[in-house]
Amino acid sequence: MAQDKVRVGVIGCGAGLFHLEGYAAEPRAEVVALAGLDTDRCEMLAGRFSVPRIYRDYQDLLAQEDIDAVSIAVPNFLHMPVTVAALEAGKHVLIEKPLARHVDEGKLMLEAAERTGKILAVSFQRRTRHDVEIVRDQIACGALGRVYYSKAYWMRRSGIPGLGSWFTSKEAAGGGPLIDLGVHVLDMALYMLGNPVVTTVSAATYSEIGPRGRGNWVGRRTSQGSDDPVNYEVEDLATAFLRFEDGGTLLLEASWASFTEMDDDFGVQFYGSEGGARIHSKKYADVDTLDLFSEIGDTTTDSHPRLVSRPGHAQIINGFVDGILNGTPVSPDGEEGLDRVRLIDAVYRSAALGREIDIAEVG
C-alpha cells in the first residue's frame, strides 16, 4: 500500500452509493474497483465516480492485489462470507450496518478479523451527526446529571422497504424494522450514554400490516392487492424495554409501517437529574433537530443550538482510512458492531419467548 493513499474495492451497488459519495470526500483513498450483480447500475456508478474496473463476482475484485481496503454495502445474508473472504484476502473492511443477521456470524468475523490483523470497522454512520455529538459531551461532563431513562425510536408511517424482497425475508434479512432501522438508534443512544452495560431485555414484536400487503413506501406500486397475503416473513413493529447495569433503562421503537403521526421519523430522548436532551429528525433532517432542557434559577429554560451538517458515511471513511494509515482506533469498530447484534438477537428472543431475559442468555 502507499504510504499516503489507500485503494478501496466498493462490492454493492445499492448502498454503495453512499460509500462512494464518502471516498469521493476523501483524498487520502481511491476508489479502483467496484463489484455486485446489477451491471447497469454498477456501470453508471464508475462513471459518475470515475472507478476504472467492475466485476461482477465480488471473489475477482477480492484477488486484486492492488486493494487494500473495502466496503461491503450487499443484502444482510452476504455479510458474513463477503467479509470473511475478503479479511482472509488481506483486505481491510468496512462492514454496512448490521455488522450480521446474528450473534454466531458476527463471532465468525471478528474472529477473521484478529486471525488476519485486519481492521473490521461497522458503518453507523448516525453517530458522527453534530446533535450526537452535542448531546454525548452534555453527558459525559455531567451536565445532565445521571441519565436515568431514554427512549430511542425510529418510526415509519408507510416505508417497507420492499414488500417481498430480500428485506421482509427473515432468513436474508435476520429480521425487520429492528435489524434495519432499530439498530440505528440503538446505536446512537449507547453511543451518547458512554456504552453502558445492557442486563436484560424485555421485547413484542407484530406483523399486523404486511403481511396483509400494505404498509410500502407511500407512492410505491406492488403487485399485490391491498389486503393480499404477500411474502412477508419479519415485523413491522418492534418495541423494547432494556435495563442497564447502572440501573438506568432505555425504551426503544422501530416501526416500517404503522399507524403513526410520524412519516419517517428517528430520535432519541434522555432524562437525567440535572437536565435532559432531545433529537428529533424529521425525513433524515441533520440541523434543526436538538432541544436542551434545562433550569435556571427558580424556572426552566430550553435551548436549540445552532447544527452543521455533516456527510455520515464520509466521517465514517474518514476515520476507517485514518486507521489504516495511521493505526488510530477505529470506531465503531466489530466489537461495537457484534455488542449491537447480540443485542438485537436478545429483542427477538424476548419477543419469541414472551418473557423478559437476560443478556447471558444470548451468548
Ligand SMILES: NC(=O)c1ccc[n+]([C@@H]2O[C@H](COP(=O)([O-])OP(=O)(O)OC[C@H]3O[C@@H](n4cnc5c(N)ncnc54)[C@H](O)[C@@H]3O)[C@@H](O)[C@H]2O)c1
The other form holds:
Amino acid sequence: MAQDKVRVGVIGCGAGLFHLEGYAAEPRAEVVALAGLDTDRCEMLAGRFSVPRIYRDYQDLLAQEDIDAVSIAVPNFLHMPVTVAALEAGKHVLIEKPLARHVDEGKLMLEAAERTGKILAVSFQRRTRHDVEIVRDQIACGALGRVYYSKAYWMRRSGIPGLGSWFTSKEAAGGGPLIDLGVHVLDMALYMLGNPVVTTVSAATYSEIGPRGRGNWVGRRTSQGSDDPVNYEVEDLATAFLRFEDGGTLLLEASWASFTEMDDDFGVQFYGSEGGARIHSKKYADVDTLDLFSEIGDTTTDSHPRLVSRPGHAQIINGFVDGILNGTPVSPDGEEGLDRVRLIDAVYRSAALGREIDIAEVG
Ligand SMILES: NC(=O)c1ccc[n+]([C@@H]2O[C@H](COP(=O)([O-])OP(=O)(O)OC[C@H]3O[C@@H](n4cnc5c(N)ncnc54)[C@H](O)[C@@H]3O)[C@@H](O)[C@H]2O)c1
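Having displayed the form predicted on its own, please output the structure of the form predicted together with this ligand.
Below is the entire complex, every chain and molecule, led by the chain shown above.
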C-alpha cells in the first residue's frame, strides 16, 4: 500500500450505512467509492459521508486499482460471487453476515482468500458488545463453572424485512429469520462459550404468518428483486437444539413474526454449575441488558453490571484495518463465518428431514 490510509470501497447502500459510519470513526481508513443499484440511496450516502465516486456495477468498483479493501453489504446470494471477485481483484474483504447461503459457497470464499492471501473478515458486530465481552470473560475464567445449558433467541412480533423482497426468497436469501437474525445470536452464544464443537442438530421450521401476507416490517427496507407482495418462501420461525461434544446443549430460536410479548428482542442465557448469565436486549439496547447470577457464601446474588454502549461495526472495522496494516488476526474470520453457515445448513437440513442430524453430514 503506497499511501498511509487504507482506501476502501463499500458495496451495497443499505447496511452499507453501518460500514460508512464505522469507517468515519477510523482515521486510518478512507472510503473512496460506493457501489449499489439503488442510485438514490447511494447518492444520499455519498453526500453524507463525502464519498467521491459511485458505481452501479460492483465490478467497476473492483477494477479501481487504488482501492485496497471492500466492505460488502449486498443480498445474501451475492456474498459469494462479489467476495470471490473482490479477493481476486486483490482487495481485502469485510463481508456482512451471514458469510454465505450455504457451506459450499462459504468454502469457495475461504479458498479464494487462501489463494489470494487477502483478509476475509465477517461482520458479526454484536460480539463486540460490552455485555458479550463480560460474559465471555466470566465463562473463560471459570466464574460460571461448567456451562451445561444455553439459550439464544431473536424474536420479533412483526418484523419480516420486506415481504416479496430478496429477504423472503429462498434462492436469494438462503433462508428466513434463522439465517438473518438467528445467525447473530448463534455467533454470540458460541463466541462467549469459546467455540465448543457442535456434534448434532435437531430442528423444526414453521411458516405460518408470512405466507398469508402478514407480519411485515413496514417501511424499514426497500424491496429489491421480486415485486410480488406475497412471495414468501422461507420460514418465519425456526427452533433448534444443538448438542456439543462436551455434553452441553444450546436451544436456538429465531422469528421475524410471531405472537409473543417480544417486539424485536434478542438474548443469550447461560446456565453453569457455579453461576449463570443472561443478556436480554429489547429493540437493540446495549446497556442495562446483562444480569449475572451467583452466590456470595450461601446468599443468592444477582448483579447488573453498568455497561457502556459500543458502536459494533466501528469495532469490527477497527480490527479489519488493524489486520490490513499490522497483520493482526481478525475476529470473526472466514473460518468462524463458515462454521456458523455449516450450523445454519444443519438446522435447515434437520428441519427438512424431520430428524436429528450429525454435523458431519453437512460437509
Ligand atoms: N450486521 C448487521 O447487523 C446487518 C444488518 C442489516 C443487514 N445486514 C446484511 O447486509 C446485507 C444487505 O442487507 P440490506 O438490509 O442492506 O439489504 P438491502 O436490500 O436494503 O440493500 C442491498 C444493497 O445491495 C445493493 N445491490 C444489490 N445487487 C447489487 C449488485 N449486483 N451490485 C451492486 N450492489 C447491489 C442494492 O442496490 C442495495 O444497495 C445482507 O447480507 C444482510 O444480512 C447485516
